[in-house]
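Quick heads-up: it's one chain on its own, the form predicted on its own, in structure tokens.
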Amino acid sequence: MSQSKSKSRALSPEELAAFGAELDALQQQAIAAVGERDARYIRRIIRVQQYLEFAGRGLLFAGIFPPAWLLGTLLLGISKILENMEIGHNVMHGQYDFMNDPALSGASYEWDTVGTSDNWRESHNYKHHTYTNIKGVDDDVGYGLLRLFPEQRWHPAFILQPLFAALLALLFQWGVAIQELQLGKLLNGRKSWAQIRREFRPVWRKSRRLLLKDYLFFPLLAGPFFLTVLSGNLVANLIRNLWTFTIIFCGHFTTDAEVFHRSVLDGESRGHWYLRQLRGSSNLRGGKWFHILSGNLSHQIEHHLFPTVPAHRYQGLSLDVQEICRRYGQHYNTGSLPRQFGQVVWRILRHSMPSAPAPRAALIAR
């Protein structure tokens, strides 16, 4: 019998609590040291993000000057991954609620991408959090385009996934902003033309007001360089999808990620709950400025250990999960971008042909 390619371990069950007992004391710890460091830091990085979005809207005013067109673009670009990762992403988590400042409240922030926030806290907040990596239940494995475990079955229209994935890559925002209609439903019937346009409404009623703002308004503020400033924002829009999407993509898609059936959730445990986590997600090495502009979503696993704890914590707190990893015999799965990336676009190009699963890798020693 061919054996599980998992490098982790299974445990027992009395390990099993005992790792879930460990993870739990480490949230408390952190947790319990959230204060003023971690709001004066939000509130640095929100200023630092208008100064950038402000510089690079200035310069595409002079944008008809090819090097401050290429400065402008490049520092709108970055406001834009600040305000997507660092900022919108963990503000909705809930990580900033402590502040009680209306303007953080993870209950009701709105980012500045097309996919509605409420949306995205039911497809990704509840979800994608609550059942992380299991086949048919959380909606980012594979988006409902891509095949990118053997365990998902097979059809001959995946021969066309590289093409559907650069599309995806171009196009991320929206993709996140029609995941939650799930259209895939449409066609199988289960969903009516009716009720995905009333489900449309809002995600139309946001995306035609970011539409407005960077193809026709700030485009009109410039008078004679119009087309300088909308091809400037249609560039840094470009950016960041194309940023979104690999940093996201190499959190759940590299080699070692592993994916589940859904009789996991049969009776789980918070330390299984922990392992699942642990073994679905990777992380990716790199500098300080690497981490803040991928929403320290570089620490995947921290995130999707304690995604209420504020992300910049994720660095100090991996030096912990990584003891308590060697300790309990879990692959704790980190790498470089370009090497956890070249598995991504591996597994998007060897699935799209028929692949057949390993044997499933046992979370509990029976």
Given for the second form:
Amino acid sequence: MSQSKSKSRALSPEELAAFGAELDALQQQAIAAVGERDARYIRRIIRVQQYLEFAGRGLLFAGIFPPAWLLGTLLLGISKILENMEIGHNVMHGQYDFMNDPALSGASYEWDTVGTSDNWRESHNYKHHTYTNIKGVDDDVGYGLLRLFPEQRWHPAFILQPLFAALLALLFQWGVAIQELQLGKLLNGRKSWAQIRREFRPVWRKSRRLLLKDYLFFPLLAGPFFLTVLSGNLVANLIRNLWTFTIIFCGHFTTDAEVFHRSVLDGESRGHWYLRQLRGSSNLRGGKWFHILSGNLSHQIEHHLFPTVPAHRYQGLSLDVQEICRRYGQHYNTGSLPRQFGQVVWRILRHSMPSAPAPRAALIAR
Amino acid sequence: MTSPFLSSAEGLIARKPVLGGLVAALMTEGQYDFWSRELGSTAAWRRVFARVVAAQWEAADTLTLTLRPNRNLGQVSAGQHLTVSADIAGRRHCRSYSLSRLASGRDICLTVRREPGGLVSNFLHDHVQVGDVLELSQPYGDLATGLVSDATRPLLMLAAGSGITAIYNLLASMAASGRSLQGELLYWEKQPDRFCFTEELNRLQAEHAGLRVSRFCNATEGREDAERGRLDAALAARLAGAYPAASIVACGGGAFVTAARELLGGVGKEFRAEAFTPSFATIDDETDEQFYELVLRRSGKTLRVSSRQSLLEQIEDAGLSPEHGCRMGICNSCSCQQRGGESVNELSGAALRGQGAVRLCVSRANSDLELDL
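Mind giving me the form predicted in complex with its partner chain, seeing as the form predicted on its own was just shown?
The complete assembly is shown below, putting the previous chain first.
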């Protein structure tokens, strides 16, 4: 029996099957209940987001007056956060496909950030959600840039990673935009410049449009107040970058989040997949608006277990999930934002230095 | 994959390059459509929204809605259909309806009969009011192609039930274009209070000496101006004798259209038919039920499907919601790429082996299948 640092116990194959079946049943129950309430919810969120953006951009036109600039920037930042997380991210997971509204179709929604939705659907919806926290398969384990787990190989360049992490936080949407290009592959020759150029084209088209919108066209509309609008837009984008970075890092890189070896995929069962989702994710406690502004990714565990269930239902589902976790001796990783963020910062700092992995926690008891 | 939602004209940008370009630089399509609706307009980037401007009773349980579409609706022509989308309990449901009355300007009329248990028809009857906005697809269907231009040939038109909407639209448009109508309209209804467009059809008959309107109703309580009788061999022989060179158009339920095709398919110069319910439900009884494996490549699912039921229904039963429209093989909304295997189109009887476009609503599996869905 190896020593493991996991707070969860290994499940026997029978327990694992029963665990999977319970979560499957919970998911089916949730999906069967989806309907009018969820449609009303997302339509209301979209309305709030559109009015916030209108008010924010409107106030910025009066941004020469400092309180108007501050409020306008804040409202625009919040509207960008809502569009990014509660609308864009969740719609692209197909959570609102049941509505059959072409504007809310997961396969075609284009969100208002510089990353293309098509790349996101590939790197996030497919790779990250299928191969969650598997080193070398899920690119979200450090984004090819950071060493967050001792299982990742150390290199002297990681000494600078607190700096990389801070830059990534400030420029997060750009990090997401180029993630799928996997520029690291250029260094080891697994990708050619021609390939990168080809893959960069759609990213460039998308980001150019958004750059022009925030930093040229809207400022131009303001005439003499060009700079106040431009600076407000810049800060609103920064607010969103910092917020999304924080929420997303707190969802996967807290102290108890586990990383897995490729070998877990060999004949992985449904229950095993659920277990990996659970152990690789962590939640954040907070109030109603905190959950909404995080796109309900404050319930990262429920999101990973049930990515196609409308996210506003996660809070309700979390009670059932916690109860199941208790019965199966699984740690339900949750905490306040400051606590979880502190753990993320510690991981970034700690693993910039050489660190040795603890023995791997077994998922299945032998 | 073509969709009636997305195949519309370029919309605003194409017509107003300067303004459209500016709007496109500042907002997305979703935002443009949101604010337009928020401000009470039906304008949209490229989707077709239409305001209900009038509603009138046509007959028992049959309502005609006059709709004022935004500028994104393309050219409509006689005999075509549109898909109407309605939000019912949070979900958007689509059904096809034929153009019926001629409306003024760019307005269009759709005539909707309440179907027992019909989700959309009941919603349109019970909940839609003048002033409401519905989404429409682009028009589709080519029932009239060639008919309107060839004015010399007599017309033999057969309508059963709601099939009258498309047929009436064809006749009314031809009359409006100044053509003198020659031939006969045979129109069946199950109940006497269900006959539509009575005054209008009587007026057409009075104005066009060459046109005869024959109504049929087999209910015990009949109707004075209606005969009894079904579309049978005797009636077909009478029609074949009277109109040897006619263009024949039949419109009605699947069984009616199948009967019309059998009896009159070889008669006259051309035969066109459109069924508003698919007719393969009856064909299925003759084939042994087989089960095959259906692989959906994009969703990564594998389903066990029966050879007796349409692919669309079975995929929906599995909890997916592929795009669809008319559910009878005409609008092409549900068309998707087949990657391998063999499917059969029940309308044409044609088998598709290997790669090609398959219309899910009227196709069934004939072997293990792989779809790009």
